[in-house]
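Just one chain follows, in the form predicted alone, and it is written as structure tokens.
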Amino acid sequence: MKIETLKECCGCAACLNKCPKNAIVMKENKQGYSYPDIDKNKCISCGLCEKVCPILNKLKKSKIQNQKFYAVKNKNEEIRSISSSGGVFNEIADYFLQNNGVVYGAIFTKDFKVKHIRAENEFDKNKMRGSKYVQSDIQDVYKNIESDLKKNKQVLFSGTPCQIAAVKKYLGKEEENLVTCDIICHGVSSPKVFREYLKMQSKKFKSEITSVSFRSKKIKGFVQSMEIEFKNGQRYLQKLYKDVYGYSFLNEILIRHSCFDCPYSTINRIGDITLGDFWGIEHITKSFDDKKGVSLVIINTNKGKEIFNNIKDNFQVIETNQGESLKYNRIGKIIKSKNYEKFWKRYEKVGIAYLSIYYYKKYICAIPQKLINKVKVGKK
């Protein structure tokens, strides 16, 4: 497997799962992406990898018949107030555990590290409630849904377009106990900035981190809001496009490479089932509109019909059409940045600083004058 650019890989660690010789790992590189790294003597060209590979060897997509899209909100108000939007992953993760099924699903690990999990119990599938704008671990996970299958266990797992992509490559046929959950994805962040964005909040506040959400509901109204709590009993809460860890996420600095020709962001979606937030719900009927979250649900298969059927009445439902839900929400490219090459030529040389003196001036974080000074000298 040759990957010639950067954009040629997703991170999806598909390669590694399929390996038979354990040949390949996920390395970071400089900006903090995963690629993976083929040990040549362990190598036996067998082509499994590339085979695999989501982005190298596109999945082919089957036109869907009979979309449907619902905006969605959880009748238990206290399970939609801690999740993103409106409380839909709970539901739909519940009914598989409560069906002897197992869920995969993205976690915080205790250092607040982004990872994917297996979970068969409500303590572990908690953990997977949340948006988390940094990149997944994804570990040996599509090893573990091969052998969930193979035990006749239905299982659910949620990720990323292309993470759905990878594990169905991986697994090579249509599984029927396999239900799949796709985002409607802006792109993933680098893991290595956000741990130097939360090493920078720890020093500022003086503590060690406790608790990390990307989708805090404490500033009214529903708006993406990041929110950190420490040990010392303080709290830093802010609106997302107002952190420069967000704002740069949001402005399409932190993307990865490969989500700027991702073949899988289109209407034609990957999933049995999409989620997203309901942007512009007041637009279309404002009864429905609480601020406290509207989940949109796209239902793009028969077995994705099944399972919203089977738990719909634990949700007040509206139908609506494609225009109507798509229209404040982005499915499709995501265009780079122009200051993209720039922000990531000044961060290799400078770290976390070069993003908070350049790209949120009013970010208040207290940089040290010799990082500014080494900014200025880099930007000559």
Ligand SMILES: Cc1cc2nc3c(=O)[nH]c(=O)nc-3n(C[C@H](O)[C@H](O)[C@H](O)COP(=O)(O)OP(=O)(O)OC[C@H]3O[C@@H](n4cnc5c(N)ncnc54)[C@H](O)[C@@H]3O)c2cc1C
The other form holds:
Amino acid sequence: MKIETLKECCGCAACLNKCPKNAIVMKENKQGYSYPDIDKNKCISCGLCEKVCPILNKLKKSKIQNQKFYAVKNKNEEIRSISSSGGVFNEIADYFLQNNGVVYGAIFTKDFKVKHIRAENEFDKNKMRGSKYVQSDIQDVYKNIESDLKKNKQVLFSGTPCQIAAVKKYLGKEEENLVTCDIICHGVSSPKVFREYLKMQSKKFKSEITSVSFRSKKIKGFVQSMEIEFKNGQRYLQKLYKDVYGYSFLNEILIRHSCFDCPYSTINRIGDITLGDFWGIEHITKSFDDKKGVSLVIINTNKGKEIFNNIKDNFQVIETNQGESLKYNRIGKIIKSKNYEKFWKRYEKVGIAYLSIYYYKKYICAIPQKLINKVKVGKK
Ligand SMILES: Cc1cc2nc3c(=O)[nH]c(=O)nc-3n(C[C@H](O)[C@H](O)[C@H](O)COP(=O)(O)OP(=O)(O)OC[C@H]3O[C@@H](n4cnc5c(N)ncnc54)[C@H](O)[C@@H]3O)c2cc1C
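Now that the form predicted alone has been shown, please provide the structure of the form predicted together with this ligand.
To see the whole picture, the full complex is given below, headed by that same chain.
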């Protein structure tokens, strides 16, 4: 497999799953994004890794069937309060578990790494709730999905559009028992930078971290907020755009190279159901907006329609249209920050300290150059 530039790999790990000789591992580069590393002694040059890659060999999308757009709120306030927006994912997942199915989605591990797991019960499924703005580690999830499908299990796979494309490429054919749920994704961030950011917070608060949420709803008004709880009882709560990590993520700095050319971030969605935030709901129907989170649900296929009809009673739903749904959201090409290359060059030299420097320089513009130089020199 020839990956000539960083943007030619989205880190979906389809190649690792497909390799018949287990010759591929995913390795982090200096920026903390994973790329396949092929053991040439094990490789038999079968070419399957290249064939399965959803970037080098794009997936032909099936036709959208009567696409529908909805603004949705879970009637259960508790579930909505711990979900990113309207709490829709939880109900789709419950439907599968109640029907003897399995669910695959992204969780935080005990040490706050983000990875995909298989859930057969409530406990594991609940860990999938909430957006984690970090690229998740897929490991051998596609192999496990294949094995579940062979056992005639009903499978729900939820992930970023490239991960959905990857599982479809991996399986190689439409599977009746597989339902896919893609998120409106504006790019994934570096696991290494996130690890270092958490270390920095832990040092600052002089305590171990016990929980992390990117979408805490404790700041009033459905803004995206970072909440970190510490063992010593302290709590960090900040609007995402005012947090050093959140700011760089939202401003297209902490975004994987390939995301800027994502072939799957289009209105012709890859999943049966697409989930996102219904930004701007207050401009469409004021009474529906209670500032506690509304999801945008896009139904793309008949399979998606059937699932949504079965769980609809758990929600308050308003049907809308493409124009209204996407007026304040982003589907399509993400524009790279003009500071992107400079940021990563500096980050590779300075490390995590540069994240704070970047943030303060851009946001407050008051950091003296002398201090910046001092941190840079100290860290080299
Ligand atoms: C990296 C990322 C970027 C996003 N960008 C946008 C955006 O620009 N616009 C927008 O409208 N919505 C975006 N979303 C989606 C949004 O944040 C919510 O996930 C969505 O509104 C569903 O909310 P919910 O309340 O129904 O469910 P939740 O309970 O919040 O559901 C979370 C679901 O997201 C999956 N998930 C969480 N983290 C990851 C991850 N790192 N990788 C893969 N899957 C993950 C879980 O498996 C679960 O299925 C993004 C999500 C992620 C993870």
